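One chain follows as structure tokens, the form predicted on its own.
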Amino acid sequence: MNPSLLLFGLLGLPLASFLLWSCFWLLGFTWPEKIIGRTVKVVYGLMFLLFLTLCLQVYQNPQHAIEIRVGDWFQLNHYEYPLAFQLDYITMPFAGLTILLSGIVASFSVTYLHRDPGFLRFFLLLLLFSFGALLVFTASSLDLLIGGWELVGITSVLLIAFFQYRPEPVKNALKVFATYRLADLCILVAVFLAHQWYGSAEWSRFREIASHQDGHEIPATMFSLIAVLLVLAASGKSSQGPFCGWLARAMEGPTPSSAIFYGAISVHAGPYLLLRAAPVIHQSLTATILLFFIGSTTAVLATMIQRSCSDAKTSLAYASQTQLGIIFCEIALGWHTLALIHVVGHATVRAMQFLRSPSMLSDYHRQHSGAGGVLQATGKHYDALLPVKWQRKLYCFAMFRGFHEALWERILWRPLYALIRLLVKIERAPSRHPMKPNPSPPPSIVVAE
């Protein structure tokens, strides 16, 4: 079968399902949960069959890679924005994880969200997320990747605010959205500079420039600037470095969305971007050192915070940040195959842990009872490495989450809120010379005859 048809079917199934159910929803049609659940399961089952057929097509190709070019989105003079897709050894694991784990989460959510008012809304967002994630992982250029990147981001924010009748999820969703905007600005500037300096933002063009196949010498400053911007964009999506505070806030959403977004797929879009842009990043020593520094410092900080968390989902969120930091370090060191294997293993295990988190306390009590009421404390070998005074200081540091939230509150949020209040005050202030109202006409005098 033609790989183009298989790929378009793979991308079109979740998008068509989302559009169809959205139209029914807007028209006021209500469907039983059983029909919605079975339809979503059928969609993901068909997607998995199409994916397996597509994997066979890629494997039978001599280069073990397929590039599908449909045309151009937009073309003006020498600017071209291609509509092209790429299937290779990097794309297929990420796409397979998206389909498989999204299907498992969808099956789990049918029971988890039973009789919830937002039952249909959750599955609409899950289908839209699946389309956006597949678009990210199959895009052959940064231009097309941005479309899926934004869909993944907006569905993530909407699912954090899923329980919109409570103020805290909405507040955290807005903060996550603001953090996404700061990180996404980096990838937009990187695409603009790639078109200005390289003439294209396609991955193949990045490889040609990095290997000097076209004979053009690109200044090191250009490599460094684009590579640093892509590293910051990936850090924002994966909650690393200066953006490491938003992942714990995202736990306000339902447990299934936490599993698929912040344990499995969404947070691993950052490592995917780094693996694609690795030829450019490794040409810049500054970007490589920055990538290793962000990954290593986040891994250490998240490990400390994770050991002081009292709830399961927040602890798993910081554990995810630790593993993502290690993956960043592996990519910085050039261990791309190891990083890819690490992503697949971590996404699978973490998604299952998030889905099991509501039952974690019951499992602990069962284990505690089975051990006769005595469980050995963990981490005692770490206590012997530091004196008690430093242990207490590090514990306080971890309890306050590295003072990261307080620092961002003082540097970013307070000035931003003050600016918003000032603008609102100026907007509502009365004018110095208000227009005088037209005087009402004098009352007419009626003389009775």
Given for the second form:
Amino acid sequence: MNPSLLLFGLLGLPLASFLLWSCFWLLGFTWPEKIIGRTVKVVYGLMFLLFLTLCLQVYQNPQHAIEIRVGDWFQLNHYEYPLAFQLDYITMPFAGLTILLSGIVASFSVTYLHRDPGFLRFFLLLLLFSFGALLVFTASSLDLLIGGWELVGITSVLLIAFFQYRPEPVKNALKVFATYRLADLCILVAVFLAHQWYGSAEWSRFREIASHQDGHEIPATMFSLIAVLLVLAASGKSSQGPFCGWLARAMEGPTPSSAIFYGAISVHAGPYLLLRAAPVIHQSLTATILLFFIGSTTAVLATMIQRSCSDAKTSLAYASQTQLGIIFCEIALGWHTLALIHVVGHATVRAMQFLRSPSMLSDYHRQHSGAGGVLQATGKHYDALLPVKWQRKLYCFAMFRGFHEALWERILWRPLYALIRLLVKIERAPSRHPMKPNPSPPPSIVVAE
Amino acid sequence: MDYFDVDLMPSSHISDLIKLRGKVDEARARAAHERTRRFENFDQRRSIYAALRHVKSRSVHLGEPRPEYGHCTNAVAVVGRRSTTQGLFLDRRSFLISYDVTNDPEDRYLAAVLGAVIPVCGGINLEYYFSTVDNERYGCGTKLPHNISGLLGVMNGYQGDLRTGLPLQTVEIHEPVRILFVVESTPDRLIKVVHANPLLKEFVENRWIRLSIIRPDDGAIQIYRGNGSWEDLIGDEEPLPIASSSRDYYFGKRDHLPVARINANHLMSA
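We have the form predicted on its own; now please give the form predicted in complex with the partner chain.
Up next: the whole complex, starting with the chain shown before.
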């Protein structure tokens, strides 16, 4: 079968179901849970079949990527927005994980969200997310990737704020949204620079440039800047380095959405971007060192925090960050296959842990009664390897999440808020312009102050 | 259901055991089917054994926020001989506590039974009551974003207080009423027992629960109205709707059902 047809089926199914349902929903229609649940299961089942067929075609000839070019969305002088897809050994594991785990999470959620007022809303967002994630993993250029990247981001934020009637989820969703925007800015600038300097932002062009097939020399800064921006964008998506900390805040949504976004797919979009941009990143020593630095420091910090957390989901979030940090390091060292295997293993296990987290208490009791009573702590864990004097200090350090939130509060948020307050004050201040004919300000403004 | 030491059973009684097993399994399946009438995602037209499988599987399903409804909807506690409620369909809304009044002239057992039953059933009922009337404050809200903390409780999402009370999923079909105790005794004897125990006195006199008696000799019912006054229940007791079996009575209905009498002759012949 024609791979392009298969791919369009794969992308079209979730998008079409999303559009159809949301249009009807906007018009005031809604369906019984049973129908929604069954349709979603059928959609993911079909997508999985399409994916398997596609897999056969890709692995028949593993050396060559399947490229599917639909044409350009638009052209503007020298710029063209290509609608092109690429299927190769990096795409397939990521796409497969997306379909499989989203399907599992969907069938889990049919019972989990039974009778919740947001039942349909949850599945709409899940379908839109699946489409976005598949777009990220199949796009053959940064331009198209951004589309999916934004969809993944916005659905993630909307699911964090799933329980809209309580203030905390909305507040935390906004914080995550702000972090995403900051990281997305990096990727946008990277696209502009890539078009300016390389002439295109396609993965194949990245490889050409990096292997100097082009003939003419490209200065090192042209690699460094784009590579650093992409590393930062990936860090934002994966809650690494300067952006670490939002992942724990994202635990406000319903459990299955935490599983698919923060255990499985969404956070691994960062490593995917890095794997695609690897040729460019490895051309720049700065970016490689930065990547390794971000990954290793986050891994160390997150593993300490994870060990001191008392609650299930924050602990899982920081455990996720630890593994992602290690994956970042692997990519920095050039061990791409290992990183790919690590991603697949980590996403699967973590999604399962998240889905099990509501039954943690009964798991705990079953484990202990299975062992014939209460399991005694052996004291044999890695923390015990540290000198006793350090253990306590590091424990306090970890309890306060390594002070990174306080640090950001002090160096970024507080000055920013102060600036905003200042600007508001300037704007609202009664004008004292001497030339003004009427010096007294309207009283209502004074009252408002 | 597991049977222990079956191998020690004398061979002469094996056939009895097999018969018993069949009956017990049928009773489990019927009970399970009656429970499933509250579960929206089970089709009542399916067999009683399908209902048993459904009830068992949802008790261990990872993604099931309502493994069972527990004591949800409970509104009555009947303390008395089991013959008092025999043949009644009580819609799984009552605590049934066995107590033989004819065997207890000095009310010693009554004091022991009520000393346990009123705080326990009354406490359970009040927990459901308050979790229903203000689920966000006295209950713990919806279960879906819950995050287990310290292996001892839950909080919402990323940060916050430990939540107390019952989740929305547990109380969503509950009717917030104070529990009605029906005790087989006489007003004087019951009040004496209640006032002898300060805890029971607090429950009863402060109206946290409602109390009534069913007279052992003629079955007349009197309701306690506080401050030592009792009121006869007149005209409300019979006739009850009659059905040939529980299944016939509840089939196709998901809401609360009034008490009914199940035709015992039909059950005997079955």
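Rigid core: the largest C-alpha set superposing within 1.5 Å between the two forms. Positions refer to the first chain, counted from 1. Because the structure is predicted, anything quoted here is derived from the model rather than measured.
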### Query
Once you line up the core, how about Lys34: does its CA shift reach 2 Å between these two forms?
no
